[in-house]
Amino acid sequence: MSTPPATPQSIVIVGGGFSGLMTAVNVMRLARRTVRLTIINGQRPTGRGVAYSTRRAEHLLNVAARNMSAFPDIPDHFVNWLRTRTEYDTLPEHELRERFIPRLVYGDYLRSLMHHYLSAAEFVDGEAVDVDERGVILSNGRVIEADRVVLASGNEAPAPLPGAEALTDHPGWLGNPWLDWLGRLPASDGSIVLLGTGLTTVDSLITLRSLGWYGRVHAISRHGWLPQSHFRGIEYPDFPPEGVDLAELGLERLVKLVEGHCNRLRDMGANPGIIVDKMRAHTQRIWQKLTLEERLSFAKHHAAKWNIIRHRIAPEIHAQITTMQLTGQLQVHAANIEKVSAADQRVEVQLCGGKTITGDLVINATGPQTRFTATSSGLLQNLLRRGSVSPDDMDMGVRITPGHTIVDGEGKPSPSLLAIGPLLRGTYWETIAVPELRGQARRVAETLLGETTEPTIEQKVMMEYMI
């Protein structure tokens, strides 16, 4: 029996959002030896990242509290932590577990874990621009020595749209929806155009409503589909069918099976989203079993529908969006965007087919850039150029081993680099939500420590819909 590798003397984690923080927390809670741990983070407070750095109380989690533990082996950890806060300590258990908590509160939860577990860690406020044999190189020239480096860089800003290069300094254009835009808010008789109809657009709409801004809002996406609401479902033991391995079906047979069960649920008066939830435990294995051609076909023909059902929003948030549509304040357009251009102090959005929509403020909320080789990250570009990392077959992220070690340009496991989170879209598909990321964080920590420190407890799959 081979001896497990020694614990690295020095671990550096690049990125301080959920993925980076929880990797660090798991290292510290599982390590049997002293570890020198450094977290490099910039822009937002460590632990909060983009999602949980919001200061807006109206921005809620998209998953009920019962499924938001940061630890895969302690499923009630977040719910129990909520009991320490006065606003939740008297709520009945069933109500608290189904509550959609403000994201800023979840950020507080993560920060509390940071303070509890990472008192011995070093936190560096800076930007990593390269990794070489010396360690991690920062933009100011400082080199941080590292035996192992974890890339936890999170989501990138949206890909630039045609014409956007001429709008960089335009007051009516915002190319990154996660930057502060409230200072650019038009007068109440003005108009805002949101490019995209996903979760970021939902955040923007809810903020406008909370501010009492009642101007006109246009939201544009290829299909014009907004996220669906969480719902109360039913027990449905017929899926997956007994004896059927979903990962072995291939895309065509899987789609046929899923559509058949969705139709059965509709006939029963139940929400077909039940099937999507019941697939969650199998999704990553299904994705890895698909051929490249099947993955490309899924991304082209099925991904948009999958995303609006899979990434649902709190019922109270969905009700507000519906009200905005019913009153005419929000108009949703199904169209492809051809280009954006300046129209004096406003911005014009030209759609395929010749139609144009003009807004006093236009926000690119089309979703994160997902073509890895087109990354805007100087760090990732440098690693790509040197062959220290390689893109996966879908060019959606980095290629990794099962233990999350990065595979280099020669097809060999890197001696020092690991990855977690959105960088693994092409490998796992589902890799941006807490229920997936908490498992990844533990696996990465185990790889860094050179062993599985204790048996990973298999948890019963928790459905996101209510029963």
Ligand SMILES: Cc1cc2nc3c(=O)[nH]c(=O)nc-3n(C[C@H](O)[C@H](O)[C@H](O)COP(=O)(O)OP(=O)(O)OC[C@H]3O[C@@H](n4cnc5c(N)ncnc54)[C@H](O)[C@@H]3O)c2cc1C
Given for the second form:
Amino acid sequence: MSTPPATPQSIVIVGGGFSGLMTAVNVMRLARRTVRLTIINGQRPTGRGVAYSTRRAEHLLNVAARNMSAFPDIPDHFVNWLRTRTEYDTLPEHELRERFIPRLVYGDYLRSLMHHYLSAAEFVDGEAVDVDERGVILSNGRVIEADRVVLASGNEAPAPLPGAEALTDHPGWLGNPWLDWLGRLPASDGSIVLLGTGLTTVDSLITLRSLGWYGRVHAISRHGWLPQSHFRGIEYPDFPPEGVDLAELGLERLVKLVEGHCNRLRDMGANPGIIVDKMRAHTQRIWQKLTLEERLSFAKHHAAKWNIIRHRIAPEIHAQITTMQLTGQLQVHAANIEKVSAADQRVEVQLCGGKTITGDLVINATGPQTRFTATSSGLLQNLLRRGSVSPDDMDMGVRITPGHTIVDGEGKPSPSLLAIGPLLRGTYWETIAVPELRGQARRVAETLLGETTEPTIEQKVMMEYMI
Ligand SMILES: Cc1cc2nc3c(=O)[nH]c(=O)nc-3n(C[C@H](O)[C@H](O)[C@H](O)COP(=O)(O)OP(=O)(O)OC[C@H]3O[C@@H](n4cnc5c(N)ncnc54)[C@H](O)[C@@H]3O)c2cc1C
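Show the form predicted together with the ligand, please, the one above being the form predicted alone.
Once more the chain from above appears, this time first in line as the rest of the complex follows.
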């Protein structure tokens, strides 16, 4: 884009999930002058994104209601919004705050914010494929002029598995778990193989149960670890120890300290997950203070364990998964996947070590692709090719400044591009859940507007409750 003005007249946000929507909402909340705002979003309804566009009520949030406010400065916003709905209206406060609400209800919450704050914005249903000096270019050739462009493209689809390229049209193969697969459900004496044991696999298992499908399910991942359950913690004031700055320890000493406290909690009969929770407020700073070697070492040796403790699931969901295991319906395998291939109408999964597992339906739920330069997004590939964006030093996402301005291929802050959300994994590590993203959305809005202002909170909240 040609040199943009210091204060933007027109802002285009690419991606209309939580990150893009809440960036737009914060711009409208904070702006003291008129800004032209456009949100470009493809594939699903704007506002809901991948996580909250599910139509299935059995898919619950994996964070309690009390921590799901969309605004960092109004902590009870979501809980208060829930009171506008009949089913939550009369629940005791402590019960409502601890509830794991259906994700589709959270999608309704985001849509209500969209209607309230963004009546003046333009919504474009389409795919952005490039950004050049004219603005944002869509796949249909339309160009949308912009002084500033925010990349809020969210999580990538899973990385392709060896052999999957030959299965594109195979009826028993699903390369993207976010596509609708219910029409392909095998007969109840058939089998389903889920590649991955993370949150997407949990979603699929819960749906199978709610459909009353009792066929055989195999779930495969390197360690075979399913997410752990949320639990009621205990007071544990000993961590972090007084006077210790966790971010200054370096990886080796930090791991030692954490393991020591986890063992102490185990000895006390308490859940060591408390330590991971207590680290959450420090995680981004710790990550940024680690050396590149330490971050790579964490990703290789500790990340899998961290993820299953950190990204826990609602106890009622965990109980259903446990039942599936105990009844033998679900078998979990710890193995690396070597390749996938067709076996007539079925799909065969070959594991390292020679074992094979065959399914009538095999779903790639291995989690988002994390190597940024291998992105399947045409937009991001084009921006990389132009040198408009550059990978962070772990190649997990884009490089940014503290204000979320993208750093280009020559190492200079871009005059017009910003980023938010999962694209910043290499910078922050924790950057995929609402408690982190709501703060980012506000920061990006402030950078866009070049100002830090306080909104008149009470007035706006009152009006939303009446929607
Ligand atoms: C199954 C699941 C459950 C989750 N549960 C929780 C939870 O309970 N609590 C929590 O805090 N977090 C949860 N998360 C994390 C969740 O990802 C974040 O809360 C948040 O929704 C991420 O939003 P996003 O906008 O960054 O990305 P996304 O939701 O992925 O949205 C990105 C949007 O951008 C669009 N897009 C991408 N590229 C383009 C392009 N080139 N042109 C146009 N549009 C484009 C996509 O189609 C998509 O609509 C969950 C995630 C998943 C997958």
